[in-house]
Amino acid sequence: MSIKQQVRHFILTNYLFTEDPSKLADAQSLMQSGAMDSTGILELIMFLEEKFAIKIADDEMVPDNLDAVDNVVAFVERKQAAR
């Protein structure tokens, strides 16, 4: 399963309570759409750190990295490449 598939599955099942992929666009803002709140973002961070063996610094916890599936995937790929 790709990074994108894993991230989408996590968000869909834990926050949108569905497995219907049409309910989540990859570029959709998770916060503005109401799909996730600040607590949800923290849970997403914990998921990413555990699932992909990365450490997310406080200054990396910004919308550019975490507020859309596309942003999350690009961020995880950059973190993994930096290892």
Given for the second form:
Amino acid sequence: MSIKQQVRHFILTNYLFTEDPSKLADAQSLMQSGAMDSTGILELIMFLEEKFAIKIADDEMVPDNLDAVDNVVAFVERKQAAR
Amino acid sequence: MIESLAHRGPDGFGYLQEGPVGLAHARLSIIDLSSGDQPIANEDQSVWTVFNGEIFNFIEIRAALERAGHVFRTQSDTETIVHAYEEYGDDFVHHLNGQFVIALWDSRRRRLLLARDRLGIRPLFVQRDGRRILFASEIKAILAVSSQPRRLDVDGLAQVFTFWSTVGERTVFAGIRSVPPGCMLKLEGEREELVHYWHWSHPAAADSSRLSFDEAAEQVRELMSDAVRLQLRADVPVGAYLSGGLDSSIIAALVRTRSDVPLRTFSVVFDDAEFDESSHQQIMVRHLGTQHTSVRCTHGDIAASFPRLIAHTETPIVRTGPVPLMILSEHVRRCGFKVVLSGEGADEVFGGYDLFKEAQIRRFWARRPESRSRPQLLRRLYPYLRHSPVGSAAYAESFFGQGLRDVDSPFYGHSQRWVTTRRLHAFLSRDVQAQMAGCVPEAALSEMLPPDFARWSGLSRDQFVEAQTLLFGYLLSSQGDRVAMANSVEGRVPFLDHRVVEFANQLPARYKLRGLKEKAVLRRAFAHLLPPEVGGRVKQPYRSPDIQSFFKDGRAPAWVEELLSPQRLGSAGYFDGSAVQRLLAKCRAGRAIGFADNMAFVGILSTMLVEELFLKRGEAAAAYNAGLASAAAAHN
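Form predicted together with the partner chain, following the form predicted on its own:
Entire complex below, previous chain first.
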């Protein structure tokens, strides 16, 4: 599975409790759409660190990196490229 | 009907059949143990009453009524009700200081009055069943005789899955209404009138006060001292809960000032440090020299007692917090106590919750939304949470910045909480979602707003909404009356003496929230009675473990797995089975840590228990009850 597929699958099953792909648009804000609350971010970070073997610093935990599928995918790709 | 309420009154039963009316009473004898049996009548037996609760100022009312010529036959507080009605008519409730529900039959006028105390400390439900009106302290008594079909009220469920409770008259049982706090239902022939005799009210924009901060603190001190004096009235010993927080410590300290007898105190302790407050409890125990009993509550205890809890709450709930308090009241009763005082209500009355601070910070920030420093104040909230919503500053700003400028919304302080709770709706089945289409839980609340609400201070508006939702519907009910009465224990709440509420509601917001210091005027009033570790302590809300209580090594108790199996979920029809299975998988993996997941699990499980315990008819529910009782016994 591509990074995007894995991220989408995680968000769909963990926050939206569904596998219906139509429930999640790649550009949609996870917080503003109610998919994720402020504690949900911790779950997402644990998933990304384990799944993609990256370390996420405190100052990287910002909505620009993590608040939509597109943002998350671009962030993970940047982190992996920097390794 | 009355047999189903034996837990509320195991000390005796009484009945009256008079014309078209039947009154029944289960007695928990606390005042006038020898002659206080109910129903009780006036001198010529034309007025009859049964009541649940206490009239704390019955001595003063009685003296006034005797001066007016009324003749009393007992020493009970109940008898004051019938004479006060004769003397004052329907206004008699204004003379009562207490926590009560009253059914009063005036045989001359052939009218029935059903009255509930101002703050709704005691419960009261009614249902029209053909030409009959059924009324009782708990819904199970109505279900015992009603011929109406048993159905879940989906709008009520939508409210629980938004506010944590139903609001106003609604319950989760279709056709069964709650008489709201501060209301009297008058029934005469076919006519029915609901009268609000008391309102939770604040003055318009109360920024000024004729009292200085210190003068206000002095009055709080006097009022609370008198409230405790009245609420210690009983012909049985009175104990107190001691959570380790400011509020119950104040109550215990006030009791201590009134008696040389060592006070008996009770508390819950947890193994998990995130929830446990035993170190502060011990500080107060040493400070006051109380005779203290603490009850350790494990994850297994919470899971095993949960079905019994729902049998008492009679509503779905979204947190397990009431369970340890039900376990605690069981110990209170075993220790020989029928009455305990608690600190409930202080947070609503004096502005104790983080929600109030959060809303004040957001209002402050909203005046200059471009400010970078104002949202930094949010980082001072929620220091007690392991998974804090302000753990990441950027996320906190993003989360709490939603709807920032919507400061005129009546629900400004609460709407974000409700969005989080409302995530439960995603688990509802398509059928239930379709039935809920068009249901806006906030609309019911909007109808309850007083006409001058928009002119109240922001904190007053938040306090009102908090009272109508969490206080009335949850804390005083599922986490209050119901869990105490489950074990035949009466909880008393001096902070909700209506004189205290009325006085505090008149105070300016800045007397309650001083900067970000909550309950400032209360702290000032009682600093001299408390050790500094408690008097200056930042509020830690009472909570208990939710999902963690039900999953050990990735497995839930068999009854949970069975109740949440696809078959059972499918036959009940309320939830989307596949969504629930995904949530369960997350719970088993130990990954469900957020507020929303915890509320979803507890909400779904408790809704399924409401279905099993109350909505399924006859033998199925009885068999299920018996099975749960034996499962709980096996755990113990």
